[in-house]
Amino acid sequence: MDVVVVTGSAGLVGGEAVRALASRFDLVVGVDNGMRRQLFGPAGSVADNLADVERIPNYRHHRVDVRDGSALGTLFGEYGTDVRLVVHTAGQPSGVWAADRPVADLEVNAVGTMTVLEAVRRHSPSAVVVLTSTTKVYGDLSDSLPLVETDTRWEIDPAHPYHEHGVDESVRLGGNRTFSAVSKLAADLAAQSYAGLLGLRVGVFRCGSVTGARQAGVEQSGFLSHLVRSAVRGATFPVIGHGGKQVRDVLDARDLVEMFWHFYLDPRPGEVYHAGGGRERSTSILELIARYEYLTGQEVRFEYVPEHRFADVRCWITDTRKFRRDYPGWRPAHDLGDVLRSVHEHWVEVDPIGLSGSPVTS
């Protein structure tokens, strides 16, 4: 029997991994203890996403905390060498949350990751493992690049090598980091060591801004989903710092999962890959608001908060050419318009408070 284990299986990336991989494996084993509601309150709950994946016939859920080594050992011991792939997406994503709880954050992100890797090493050593890390491990390093301010965005200077394609994996680690970025970096480095020292077939994916229709976006995490959800509800969206011109590139979670699948088919243990939407899917907050209003006819009410968050960079665009060289069969299938439409349609369906009723344009 071929088994895939997905941690954080009720979350955005984990849920999309379950949906995509259910037809490719005999059994999908989900691991999620519902902690996101504890982190972010009712708005951050992923209970609806869990209910959706639990309807998949070959899905089996385990309400296990990734920090619990005994419980994970039992779980992996049950499936043993039948486990072919482990998709580790469980984690704490918010720098704001971690600032008040750095030890708890470290336990979830770093200790939790090592606990998963250790369970794999002991019970399923031939499995391929993919780790969802983050480009935030670089801290605010990209703000040291030469940047140009335009009417709507911060931009990498056109004369700089990173302008055309974005930041690649050769960039050094450095700069100021949030506690959550520190814990994610610890997990990232540990995963590389489990590959290099202990022979696990681990790949690390440093993700930019990953989003999708089922993301439970909140102010602390998931800006695109939170913006759309706020607009649908008629709530005010906070634009925090940098004049609203801070730039991120957006990758649909479904496209990220396809990166995992390509890696699984031809694993390169210990490799680190940037995972993002690239220049074509880059947007500032101001540009995103304008695009969303044009697509939907739905007004975005927002207020500007002048003080930017700690280590919140003005511009990050992800260069994915290394992954595309190694796996030329992968390309993102969803553009920024696709993502906005799918997120809008989701929140119209499940949370239509204050909606004006305007349709999405094509």
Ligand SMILES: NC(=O)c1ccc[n+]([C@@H]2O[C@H](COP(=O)([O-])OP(=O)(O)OC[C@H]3O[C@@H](n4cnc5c(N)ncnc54)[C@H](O)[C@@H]3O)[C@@H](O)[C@H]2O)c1
Contents of the next structure:
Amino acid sequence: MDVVVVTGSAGLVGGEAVRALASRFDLVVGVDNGMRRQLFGPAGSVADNLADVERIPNYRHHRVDVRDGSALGTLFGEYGTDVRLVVHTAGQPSGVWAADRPVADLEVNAVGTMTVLEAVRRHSPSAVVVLTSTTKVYGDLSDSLPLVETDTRWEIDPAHPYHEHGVDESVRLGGNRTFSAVSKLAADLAAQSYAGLLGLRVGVFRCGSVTGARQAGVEQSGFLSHLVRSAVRGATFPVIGHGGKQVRDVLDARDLVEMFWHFYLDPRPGEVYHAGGGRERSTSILELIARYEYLTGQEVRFEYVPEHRFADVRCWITDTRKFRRDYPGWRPAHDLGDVLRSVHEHWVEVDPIGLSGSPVTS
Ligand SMILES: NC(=O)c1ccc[n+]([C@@H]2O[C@H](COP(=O)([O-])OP(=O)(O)OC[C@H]3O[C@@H](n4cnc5c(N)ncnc54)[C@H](O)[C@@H]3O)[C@@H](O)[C@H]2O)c1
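Go ahead and give the structure of the form predicted together with the ligand, now that the form predicted on its own is out.
The complete assembly is shown below, putting the previous chain first.
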């Protein structure tokens, strides 16, 4: 039997991994303890997404905490060497949340990841593992690149080599970073050592801004989803810092999962890859608001918050050419317009007035 284990299976990336991989494996084993609601309140709940993946006939859910080595040992012990692929997405994604609870954040992101890798090593050592790291491991380093300010965005100076394709994997670690970036970096480095030292077939994906219809976007995590969700329910969206000109490149979670699939088919253990939408899918917040209003006719009410968040960079664009060189079959299938439309349609259908009246920012 071919088994794929997806941790964080009720979350954005995990849920899309379950949907995409269910037809490619005999069994999808999901691990998620619903912690996103505990992190961000009712608006962060992933219960709807979990209910949706639970309708998939070959999906089996385990409400397990990835910090619980004993429960993970039992789970991986049950499936053993039938496990072909592990997609590890369970994590604490917010720098804002981590600022008040750095130890709890480290436990979920770093210890949780190592606990998953230990269970794989003991019970399913031939499995391929993909780890969802983050480009935030670089901290605010990209703010030290030469930047230019236009009417709508911050941009890497056109004379700089990173301008055309974005930032590649050779960039050094440095600058300020949030505690959640520290814990993700610890997990990222540990995964590389599990590959280099212990022979696990792990690949590390440093993700930029990943989004999708099923993201439970809140103020602390998932800006595009939160923007659309706020607009649909007529709530005011806070544009935090940098005059709304901060630039991110957006990747649909379904395109990220296809990267994992390509890696699974031809794994390169220990490799680190950037995963993002690239220049074509880059946008500032101001540009995103304008594009969303144009596409949907839905007004976005927003207010400026002058102070930017700690280590929140003015411009990040991801260079994915290393991955595309190693896996030429991969190209993102969804452009920014697709992403905006699908997120809009989701929130119009699911949450026209908010989650039982609870604030999106809870
Ligand atoms: N979405 C992005 O823009 C982005 C960018 C860079 C990195 N990442 C990383 O990718 C991964 C997936 O991101 P996402 O957007 O799907 O996040 P998400 O919050 O939507 O999903 C994460 C899931 O993990 C679960 N979870 C959290 N702690 C857990 C624990 N201790 N045990 C079991 N389950 C737990 C949550 O309930 C949630 O369903 C995360 O590790 C995140 O840090 C995401």
